[in-house]
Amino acid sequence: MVKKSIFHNKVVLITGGSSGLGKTYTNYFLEEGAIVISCSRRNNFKNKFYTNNRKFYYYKFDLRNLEKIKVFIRKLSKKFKKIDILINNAGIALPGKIIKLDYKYLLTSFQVNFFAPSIITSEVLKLMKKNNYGRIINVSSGGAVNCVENYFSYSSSKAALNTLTKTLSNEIKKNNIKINSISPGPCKTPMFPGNKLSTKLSIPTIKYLASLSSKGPTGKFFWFMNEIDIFPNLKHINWGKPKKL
């Protein structure tokens, strides 16, 4: 008898699932027997692997339309009754130097990379709390830490996403819900076609974080299975009078 995957019939919601990392994650969880809900602006799921799969659901949705996100997630909640795993993967990278800062670039970056996943997480969290189970993975970036030139809008919005991860982990300590961020590394995607790494290299980290036990880590940042301390513990610091320089 073939042993069922740990993700068999788990309900997985993946944003930006039609290309790059999102499609890699969509394929992985489908192969593991999960029920996969993938949403994106473009439908790149037209071959038989998807159309003949009763466990695959695609919804065309533009995450820049913030006002409709709550309605969308509530419809999913009513239909599926649970969302076990949420992967906030959708992202956008708009290059530009700070001296030539384009407000529209900055706004769009935060809409897609931070505002949308914040709203989605808030709504999905209600269902996870009801079922007392949930694993949330925010696909962040090394750019949020390295802060490379020309990508201020992207890096700052991903840094904000990491803050969502840390803050929420402190708000749900009593629930069997885990939230963590990952950097998938410099992988080759439509957003970064010049990169060299395969999107499949982040699958082990995704698998690990999506299947955490109740005692697993939360509020952390992972880079290829390595936990990186981007949130140092400041509780031991004496916050009295500032020292003279």
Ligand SMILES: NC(=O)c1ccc[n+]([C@@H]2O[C@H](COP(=O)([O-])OP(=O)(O)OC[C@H]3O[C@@H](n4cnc5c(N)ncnc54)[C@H](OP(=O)(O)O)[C@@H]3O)[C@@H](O)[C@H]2O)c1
Second form
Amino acid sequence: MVKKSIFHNKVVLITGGSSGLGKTYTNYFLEEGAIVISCSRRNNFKNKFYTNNRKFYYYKFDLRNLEKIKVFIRKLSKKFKKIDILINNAGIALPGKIIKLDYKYLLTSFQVNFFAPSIITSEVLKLMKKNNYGRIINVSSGGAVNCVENYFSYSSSKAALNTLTKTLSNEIKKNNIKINSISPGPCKTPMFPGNKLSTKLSIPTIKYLASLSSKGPTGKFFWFMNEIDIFPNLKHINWGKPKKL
Ligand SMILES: NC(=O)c1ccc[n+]([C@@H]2O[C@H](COP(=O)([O-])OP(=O)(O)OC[C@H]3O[C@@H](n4cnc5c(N)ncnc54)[C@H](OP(=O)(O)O)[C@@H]3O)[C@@H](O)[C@H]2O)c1
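Right, the form predicted alone is done, so what does the form predicted together with this ligand look like?
Zooming out: every chain and molecule, the one shown earlier first.
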């Protein structure tokens, strides 16, 4: 008898599954027998792999419609009763130097890369708390740490996303809910066509974070299975006595 995957019948919500990394993650979890809910603006799931799969659900949704997110997630909660794994993957990268800053770029970047995942997480969290189980993965970026030139809107929104990861991990310590960020590395996708790596290279990290035990890490940032501490530990600082400079 073939052994069932750890993800068999787990409910996985993946934002931005219509291309690049999101599509790779969608295919991976479907192949593992999970129930996959995908949302994006484009329906790129017209072939039989998806249309014949009764465990695949697609919802057309523009994540910039922030005021509609709560209703959307509540609809999913009612239908599926649980969301075991949430992958906040949808993202947008709009280049431009700070000297020519277009506030609309900044706004859109934060809407898709930070506001939407924050609202989705807040709403999904209610269901996860009820079920006392949840694994949340925020698809962040090396940009959040490297602050690469020309990508201020992108990097700052991803740094904010990492703050969601860290803050929520502090707020839900008593629950069996884990939230971590990953950087998938420079992959060749429609977002960054010049990059070289395969989107499949981040699958082991995704698998690891989606299947963490209750003792597993939370509030961390992973880069190809390496844990990076991006938030300094301030515990050793004596706040009472300011150091003389
Ligand atoms: N590729 C890399 O080298 C790399 C490196 C570090 C981090 N990342 C991160 O990885 C994630 C996936 O990126 P990718 O490289 O796979 O890029 P991609 O192929 O362009 O995929 C982006 C996904 O986000 C969705 N999306 C964008 N705006 C949306 C909106 N307003 N509403 C709903 N969905 C929206 C897109 O779907 P629709 O267009 O159909 O809406 C698409 O499915 C992003 O968060 C990105 O920042 C990528």
